[in-house]
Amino acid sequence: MPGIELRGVSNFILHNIDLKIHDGEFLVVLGPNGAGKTTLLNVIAGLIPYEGNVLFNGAQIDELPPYRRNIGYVFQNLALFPHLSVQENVAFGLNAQKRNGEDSEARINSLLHTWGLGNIAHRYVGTLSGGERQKVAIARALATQPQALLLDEPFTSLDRGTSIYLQREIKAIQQKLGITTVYVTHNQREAEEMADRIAVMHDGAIEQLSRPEDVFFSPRSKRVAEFIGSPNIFPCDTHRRLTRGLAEIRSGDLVIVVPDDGETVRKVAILPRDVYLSKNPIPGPHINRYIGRIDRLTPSMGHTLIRLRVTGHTILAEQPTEVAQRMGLAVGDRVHVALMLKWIKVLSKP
């Protein structure tokens, strides 16, 4: 699989983009709406016209066209053909290549069974639920076997547990096949569970690219710092296992029960959006459980930026600002404090 370059390309939304992304690397792009997230993909697999180079393996592919560049390719609105079962949607590439032999009928049949598709293989797309059209995308994509795979936000239509699914069986199928995979979405929480890196984009400029726990850690600008919501950070001064997959860390007086992978804990953080606050004892288990005191509200675009004092430490929690004014919330206020275990980020390398 290759290793793909972007040597300053720019066009009508990028702007002088540098890019590698590495041989079998999952790559995620990250960013709001407009960045050019699209775009960028758009210019890899030819469909756009743009200045500066693409290359594969070091080689310049900017003449070729898209058929040529033997990419696959998930659209947003996933482009499955109506009037074709799910077999031959499937199909549909190596049809157009003229590569129907058996070799490629067992192709497809394999993509079939992979992809749980093999009992519905004779029905028409327009009968089935999203997440068995996602399938359908993602296994013609895959079909004729391409150099890299570019997926475009494939599953922003499903609901949360399907989704996760379907991030789950791609990550995994692309670990398997080891195919070079640029994955374009505006959501962190899928960003940070898929990537091997994050390419943070704004305004048609990458603005950060490093391991997930780099951009939500160490965001390198204002831009980055504001998109992915300034996370509440503690350091580590003690840190003990209580058992298999949990450790406790002290941040000065501040005890967090955390995800323990086995290394050494540096750092820990948790987004304000992830800060639980109730007026109310909060019920579950009694872990990272605190009492905190309200010393600064700010409303902003919709939600309030909560400030509370908490054992010694500044926390921010954020609600919507319809929430907040329900529940009262005013300064000075005492309130129960949550840190969910399952949206706390631990950092271990240096």
Given for the second form:
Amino acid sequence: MPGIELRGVSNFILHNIDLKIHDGEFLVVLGPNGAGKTTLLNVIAGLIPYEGNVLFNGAQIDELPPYRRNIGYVFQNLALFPHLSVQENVAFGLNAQKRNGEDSEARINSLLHTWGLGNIAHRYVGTLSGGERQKVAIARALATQPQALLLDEPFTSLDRGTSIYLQREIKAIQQKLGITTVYVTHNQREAEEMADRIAVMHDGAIEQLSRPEDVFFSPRSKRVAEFIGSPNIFPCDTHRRLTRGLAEIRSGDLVIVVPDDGETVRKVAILPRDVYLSKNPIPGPHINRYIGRIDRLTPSMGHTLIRLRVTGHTILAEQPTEVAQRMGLAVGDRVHVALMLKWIKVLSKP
Amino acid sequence: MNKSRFISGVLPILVLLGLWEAVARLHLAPSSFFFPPFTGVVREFFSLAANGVLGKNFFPSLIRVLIGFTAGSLCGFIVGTLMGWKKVAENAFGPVISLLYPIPALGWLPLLMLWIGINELLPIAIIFIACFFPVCYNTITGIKGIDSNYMQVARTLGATEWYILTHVIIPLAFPNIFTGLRLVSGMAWRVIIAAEMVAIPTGIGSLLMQAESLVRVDIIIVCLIILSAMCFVFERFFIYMEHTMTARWR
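Switch over from the form predicted alone to the form predicted together with its partner chain, please.
What follows is the entire complex, opening with the chain shown before.
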């Protein structure tokens, strides 16, 4: 039985959404701005009108007002109550539901401790850093022990380091609690790193719902492929484990070192933006470094797509147009190419 | 008090009082002004206080202000809260409020004299009107200015509409509400003096009128100083209350 199910949900943004989110699953809703991601969360939370049905654990909840749906919702702007301290913010839901017993107090203290907020419990939220504010918002959403957690781009305003740290924290806690989670983002890397499954949305509809690697390697529509960024995909002819964590694959004449999780590799892929280019030799060990020739330059929306010929393969790279111009890239130029190991995606044999 | 605060706060007042005393003692003002020295005004203040005239006129004014201010502000707050919170209330009261708000409080005086008569209720009614509209308006503005996400997130946390009103909306609207209260606390005193001058036989305003008919400039100035002091005290009280209730998080 799915934890959350949407049947034929439509409103002024969404078009006939059918979606089953498994109990305890971490679903990431991915899509460009205006795709309807936040609207989808608001429908689940009961904050906006809709047609169709929303079910929690098989039971219809369409008639339930938001305060009876038992949902934890972290808004994009967090909406922390400025007139309350950290502790009062975290306790807000429990107090609102008149659950003020000893258990509640213990739960609040436990959440403050878990999220490292104990020493700032009495500070007002206006005095907190961005990362601390995010933690308060998540702790507040979890305080009422909701049956589902909705997160609307909660880490957008943070620096990358804090964002990655908090992503890992929230994923770990989600797994520990086993809480069904819907996480909205427009950041593809964030989606891949966190999701059990990804729902790609566009124009109020779900274009694709599948595992992260399937979205990447097998986009079901042109829109999904465009949003993902048309990765370079290399089928694997041979696969050889190098060390614990690294393997070497051959795709035609191209030798690529890839992250290894012990399974046989079927395909590898890398996005054009993760292909590094230089006119000079790239320092470091000779791993995933090649020499190529520019075949075509296609400027588009501030970026230039660079088509390269590398040992019989066509590889697409992408650079901001300003950078490409500064490098003086031109068709026919010989360039040094590196595939950044960290961003190589591996599709293993099922 | 440090030196700079003394210079910027007290010194100008002392200079003014010194000049006042000098002008009166040296007869620099035209004789038709009947301009008393500051020390003469102070002496008259104590004399009026000692013979009970001041108390007999001040306390009725104070009570009228307190009743009218409390009732007007409370009603303004309640109606403003309803209008800011519920669209249906805004639709119901909005046009009426918009129509009546621009009328100056003293503009109601002739009408109220006919309807209520010249009695204790008249100044209270005038103060009620003077306080009601600004507090109502500021409360609406405060509530309307609150980010709707606060209400949405409170709903998802299990809060009922009443809980949201009392624990989110009103606390967040406090800064605007207090601005309204601060404005009308001074206005209530200005209005009561005017009402008492026109129609009521007791109160500071009435004492002003009697002093004028007896050409007692010293008593007139005592009354004006009391008016100024009460406006100051009331406004300071609400600044203090606002600071106490919102400074921690603003």
